[in-house]
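Read the single chain below, which is given as structure tokens and is the form predicted alone.
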Amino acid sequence: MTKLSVNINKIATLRNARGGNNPNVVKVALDCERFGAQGITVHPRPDERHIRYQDVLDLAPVLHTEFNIEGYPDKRYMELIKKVKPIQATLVPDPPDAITSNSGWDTITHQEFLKDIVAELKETGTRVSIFINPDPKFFEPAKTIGTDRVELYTEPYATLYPTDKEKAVKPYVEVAHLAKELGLGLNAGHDLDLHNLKFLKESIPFLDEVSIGHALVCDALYYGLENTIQMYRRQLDL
């Protein structure tokens, strides 16, 4: 079975453009996680534009569901994981004022210091995600650096799907079989909606989780939450 985790990141958008708590981050985790959503995803970043680092403290007690913390490892991102202690940290490479993550990490060149990040993260019981692209030189380093799972950088299949599905989920297909036969669990990121999820899910059958947010708010716009979760359940319940 392959895990929906529903990224929040928009939701406190919403509220942060207004200021107050409407919308309450922590009533909308929890209300994905009855509408069906079996993970929650956030990515708090250092000038707090969306989640905030408070937002996290919140939720940790609350959550049922897998918490997944994403965010570059500074000081404070590894402070606030030894602090949570949350089912999931995805580290991802993005400088502090990227707009959203657009590329994964380069395994080679930065083997030495996610080694040492990966190791300093596992000692809390925390599993742990690397941000990757579908290149298969770089899943040998990350078997190296310990992590425990990669998650696949999916913009650029979700950029030529429209086009040529086919070519499009190519070199994802055989950088998964690579993963796997590294003993590397395997979750997808970004971009991903209601369009190309299922067509990724049957190219792939053994992904463990993908993490979903812009998307999936922009549909449940049109759709309502619980509804929106559940069409993006369906798309992974093959």
Ligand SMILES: NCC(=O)COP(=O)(O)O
The other form holds:
Amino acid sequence: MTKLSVNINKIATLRNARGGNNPNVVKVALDCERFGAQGITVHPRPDERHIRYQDVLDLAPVLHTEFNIEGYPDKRYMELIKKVKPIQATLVPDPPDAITSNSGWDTITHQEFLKDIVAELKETGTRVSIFINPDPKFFEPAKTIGTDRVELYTEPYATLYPTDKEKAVKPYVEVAHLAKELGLGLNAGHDLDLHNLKFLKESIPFLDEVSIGHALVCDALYYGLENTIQMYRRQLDL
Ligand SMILES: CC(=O)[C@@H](O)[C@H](O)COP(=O)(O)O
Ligand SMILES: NCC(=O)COP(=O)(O)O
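Provide the structure of the form predicted in complex with the ligand, given the form predicted alone shown above.
So here's everything in the complex, that chain up top.
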């Protein structure tokens, strides 16, 4: 079964726009779980443009499903993970000023750095996933790093999907089988939506988890949050 982890970054974007507490991020996260989300993902960025570090502390004790905290492993992120001990920490190489995540890790160049970080996080009992491009050369180094899972960065797939879905998914299927051979768990995320999700799942049926936020929140403006989460779940429960 492929789990749906709902990324609530954009709920916090809306909350921050007026400086109050509407929408209430904790309430929305609990409602997402009630509506069928099998996990909640947040990405507290250093500038706190959407999810704040305090949101993470507020969410951790009340969530019932898997809590996945994404971020670049700087001092503040590492301290947060050690304090909160989420089910999963997903490491991304985003620079502080990135408008959004736009690449996976170079696990060759950063192998020693990531090996230490992953070992430190795993000591807390947290499952570690690292964001990765669908390039086979990065996968054996990822295994050496000691990560439990990799998360396929799917923006390139989503970009090409409308014009050539077979070409778009090909590299992802190849590296998914490589990850499986290496014993790496397999997540995927970024720019997945109601158009491209089902084909990805059909092409990689052994995906452990997809984390989806931006498109899902946009869809919820038209279909409602509960209906939207159910629509995404139906794309996965084939
Ligand atoms: C890692 C990833 O691809 C997304 O979860 C990313 O965290 C989205 O960040 P924004 O919501 O800031 O675009
Ligand atoms: N890891 C991907 C994620 O959490 C959400 O990405 P997006 O759906 O907001 O592009």
